[in-house]
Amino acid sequence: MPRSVGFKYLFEKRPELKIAIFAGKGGLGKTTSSAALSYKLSTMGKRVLCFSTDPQASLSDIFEKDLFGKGEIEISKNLYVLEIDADKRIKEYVDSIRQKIKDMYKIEEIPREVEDYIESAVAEPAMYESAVYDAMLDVVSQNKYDFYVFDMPPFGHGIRMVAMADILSKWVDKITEARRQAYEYEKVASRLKREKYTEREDQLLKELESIRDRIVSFSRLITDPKGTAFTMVLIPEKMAIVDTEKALKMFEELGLRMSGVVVNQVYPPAILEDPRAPEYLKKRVEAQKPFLREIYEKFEDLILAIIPMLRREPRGLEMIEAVAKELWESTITLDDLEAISKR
């Protein structure tokens, strides 16, 4: 029998699974893949959010559609497409720090020093990452739909996020207790002093304890190894082999597994047995063997499906679907590439 790869088998194995990540440098296949997995789920009767987090507006170009920052519009039955506007939502998220500023101290206009210092923290990519994983969190937990796919921005191959929820819960824990300590200070000194003490709310612990859970159970989210799958998607070129090494060791680091790999832009090894194929597609499926075999030897185990190179650009329905088919199921199989690494 020969060993087929694709989703079907993934989300045979995982049936609680209902959040599918797509993570990876840009130009590799990303978002094509988020569409297809989402084209052919929603074909099955399941409601789909395909979610892009791309500033880039990758989604629109696939579906052909205008997307970026509309909310979520269906393009086929079940099928919903959200692209975020990363920009406006960090503008809403600062505009909101703004008043809540005025109103704790009941003032009308913000000193300039601390306006410095917020247009500084918007300058800051990890405001832009904030965003990103405060937009999906937002979408999950509203459990509109049966599945979600992500289609992550380029940056860190995604993974920077999971490293970044860590690193903010603890900080955010760290500055919580501070103003905890000092809030229970406060109180001792009004005692001294002989003052009568009223409890008042601390606004600002409040706002830090929220921001805290939030990053929680986003971290709790996407690394779920039950509910989601983190997949990178890669090319059969060096340098894309060398930053998938890179993110599995990043994964062990963060004591995650990654879900899998998905293989795209194979040129078929049949090419090379059919005789009315041209010399220039033999010298491609020639140029690809050295890093099919290097992709096999290294992540046979991790192969969550190979798409082969289509003969043209992916956009539209019916191209999504052609992709959808081999994201499934694919027509190149593990025996291919192991028949490939041994040439």
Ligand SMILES: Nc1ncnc2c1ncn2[C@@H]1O[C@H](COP(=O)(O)OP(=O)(O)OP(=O)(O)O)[C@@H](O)[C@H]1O
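Keep in mind that what you see is a predicted model, and the values were worked out from it rather than measured. For the two forms, the rigid core is made up of the largest set of C-alpha atoms that agree within 1.5 Å on superposition. Residue numbers count along the first chain shown, from 1. What changes on going to the form predicted in complex with the named molecule:
Core-superposed comparison between the two forms: the C-alpha position of Val242 differs by less than 2 Å.
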Given for the second form:
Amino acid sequence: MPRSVGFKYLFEKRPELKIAIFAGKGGLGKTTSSAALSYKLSTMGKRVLCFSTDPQASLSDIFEKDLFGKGEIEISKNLYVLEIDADKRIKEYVDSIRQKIKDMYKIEEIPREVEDYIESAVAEPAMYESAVYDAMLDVVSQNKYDFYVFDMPPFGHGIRMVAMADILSKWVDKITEARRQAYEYEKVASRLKREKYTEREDQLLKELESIRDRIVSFSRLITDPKGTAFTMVLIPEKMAIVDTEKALKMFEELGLRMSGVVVNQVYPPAILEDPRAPEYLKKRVEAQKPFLREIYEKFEDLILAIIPMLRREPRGLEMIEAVAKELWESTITLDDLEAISKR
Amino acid sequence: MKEKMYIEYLFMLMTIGDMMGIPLLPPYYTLRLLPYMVPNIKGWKLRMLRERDFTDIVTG
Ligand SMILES: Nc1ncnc2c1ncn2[C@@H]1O[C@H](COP(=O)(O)OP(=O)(O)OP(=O)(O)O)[C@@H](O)[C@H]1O
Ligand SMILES: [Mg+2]
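Take the protein just shown as the form predicted on its own and give its structure as the form predicted in complex with the named molecule.
Shown next: the complete complex, the earlier chain at its head.
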């Protein structure tokens, strides 16, 4: 019996899965894998939402339809795609903050120093990322679909949010307690004078608690050992292997488990046995060998699927279907990888 | 009174911590706290400047 891999086996082992997350560095195949899994699950009768936040509108590219900033669009039966315009979301959100400041202090214009602060916050790279995570949370809490597939932004793992959730929770508890004590103390001292001040603090604390709840929910969403499959996509190249190792280490340090990795863009080793295969293809197989060996040695137990390098970039439902087939039940097996390792 | 100052300090750290190199909250959420911090922001900037001058004297 060959040792086969594929998402089929993951879903057999974990039938209660509700969310799949594809993460990893840019350009390795997150969008391709997201589209493929979404398509596959939708053909099996699940109502699926495929969510991307890429400002490059890559789901629009792969599904060959303009979806960017247009809301949830049905591509084929049961398959919905959402490509949010994060910049627009941020802009609307920041405007609402500005309005809140104006209302709170009954002013017509935002003070220069405050505006400076807003602008520097918006310019931070983490702004985009955190806005995207917030949108993810919104979509899942609406609970309209059977399954959610997230094509994550290339610049982070969302893992920092997990670490933060814990720190923040403890911190908010501490503040709440310190504040309660201070309040008791003050009630005796000068209650009336400070009433207005306390009201502002009350609201601030509420805000803080609601932020904590958001971050904790997000952290649960991406780490839920039952409902969520967190997957990294990699290709047989040095940098991708190094990055995957780093991510795995980060997971471990937080006491989390990654569901596994997708090995994408693999030249099938069978090419070497094929007398009709052109020489340049054989060379590519040879070039990938040492990296495939490394992947097999380092991640053997984690490999969820092996997707072959296709002749052209996957675009349109027909090619997505071809990728989906490989993602679900890969033609290349672990035995093939092992054979390469021994050569 | 001491607790009060402690809270104030923590709130400040929370909201503008990222400017001081202590990334505590994602910026998307930091902004939600901003409206409450508006009265403090002017004073904060001045304080930071003063502290920086002081460090310059000590280390320079
Ligand atoms: N198995 C494959 N065979 C051939 N081409 C592929 C394969 N997988 C992905 N590609 C191509 O490689 C490029 C990168 O893939 P994809 O867009 O899925 O990566 P990504 O991780 O989403 O990238 P980004 O971080 O830029 O969003 C695309 O042009 C895609 O069409
Ligand atoms: Mg992409």
